[in-house]
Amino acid sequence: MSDEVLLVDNVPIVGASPDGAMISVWTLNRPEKLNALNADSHTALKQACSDAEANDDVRVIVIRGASPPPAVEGKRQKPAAFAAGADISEFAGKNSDDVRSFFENNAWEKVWNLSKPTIAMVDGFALGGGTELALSCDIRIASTRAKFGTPEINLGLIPGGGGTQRLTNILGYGKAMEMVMTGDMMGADEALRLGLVNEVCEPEELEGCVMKMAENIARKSPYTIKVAKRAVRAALDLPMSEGILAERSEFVALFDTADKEIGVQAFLERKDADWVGN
């Protein structure tokens, strides 16, 4: 087993346009611990998305957790996990200011602020700080033993990694007072009716489902890709009024763009686009 906490594996897409482009996968890799984040997972993390964004072969960011290792003879199975919260034993004795810098700078927030399409694939428990990484990503994938929770609550805290303000944002102000409050694990089929999840397949399908829509999304032109999620994402911080003014500009703005013409005449034509991605 690697001693990396973060493990990058680039994987070529063939015949995507432009040449060189890459489904850049992420695995958390401490599946001793269940993948708990720790400080290290974050710095890695953290300078990941600075390496994705700085490539532009990377079009797809998939983060996914390490499978767990054989049971010792004798010892139970460990669980599948995505990242089973933070590792809690980083926290005792710590106060505010000690805690406050790393929270300031986390990679939850980086993840966020990815301008390439992320999906989480989600297979067993994400809990804490590991549901809260999942909902940074922009698509979560789940395998039927996805479990997910915020159990914050029980350590005496709260979700401190975004998860207030997303989970608000997709399951409502009462469920996500509800998964706050109690701290209860909510099951794959819930978070897929709740919209929590975008699809739920079997644990050994789950890496053909999330690799399926990765290359799909890694075959559109990459620029237009990153104007799509800008939009999308005004929808969180604008009234509609301002956020259709947004999408307007950005529609607009897209027909002075190279791909836009081949994506037209490839359509015209029957035939597939040749991107450049500008």
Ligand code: COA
Contents of the next structure:
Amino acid sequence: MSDEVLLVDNVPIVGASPDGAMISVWTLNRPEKLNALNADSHTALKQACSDAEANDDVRVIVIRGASPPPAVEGKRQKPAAFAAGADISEFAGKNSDDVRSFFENNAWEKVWNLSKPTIAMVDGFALGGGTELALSCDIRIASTRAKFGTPEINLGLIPGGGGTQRLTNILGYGKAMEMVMTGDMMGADEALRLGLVNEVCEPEELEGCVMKMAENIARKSPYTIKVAKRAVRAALDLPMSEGILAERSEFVALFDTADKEIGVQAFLERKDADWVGN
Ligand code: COA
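Given the form predicted on its own, corresponding form predicted together with this ligand:
Full assembly next; the chain just shown is listed first.
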């Protein structure tokens, strides 16, 4: 087993345009600790964000957890996990001065601020910082055995990776309060019903579901996809009247791109668009 806390695998998408398109699959790799996010995980995630941002071939990012290791004799099998939170062992004995700069420069925000689309592939536990990492992604696809939750309250803490804000945004005030104040877990069915996840699949089908969605997005114009992400994101940050103006400005500007003309002509000529990415 690799001792790297994050494995990055760039999967080529055959026939996508412009040439060289890849889906970058990031695997949190501390399965013996249920992929809990330690300081090294944050450093590796932030580096992966910088690398993905700098690489035009990376069209979509998928974040997942490593599968549980084989059971050790005499011990029970560890459960599947996306990430069971921040690594709690790193919290012991620390005061606010010890943790402030780390939390001011965390990976959840770096993932959230990626200009490219992100999909969280959640199999098993996504707790605390794990739920927050999934929330930092644009889309969440979960297995039937996924469990979400913000149990920080049981540690005398609250979510610190954007969870209170992003949960409220997706679930609404009351349900976010319930999650944050009880620390109780939420199963995949409820997460789907409440819009916390986009889709739920059987565990053995999860990777296929995620890669299908990722490939679908990776086949669009990478330029237009970034504009689409910016425009939808504006709905979170701006009052509606300003968001409408932001959308209109992005829409009109797209009429100066090559990919708008390529897309429109491809439709009219009933052929596939051969995007150039600008
Ligand atoms: N930080 C550090 N280690 C963690 C961890 C975390 N957030 N979550 C799990 N682990 C470790 C456990 O210490 C254990 O390590 P060990 O085998 O070396 O003793 C291993 O991962 C397996 O976890 P375990 O608790 O034995 O599995 P379980 O099936 O009994 O329970 C959970 C699974 C997810 C319910 C339980 O691990 C848990 O509650 N984790 C903490 C969740 C949390 O509070 N997250 C928010 C952090 S801010």
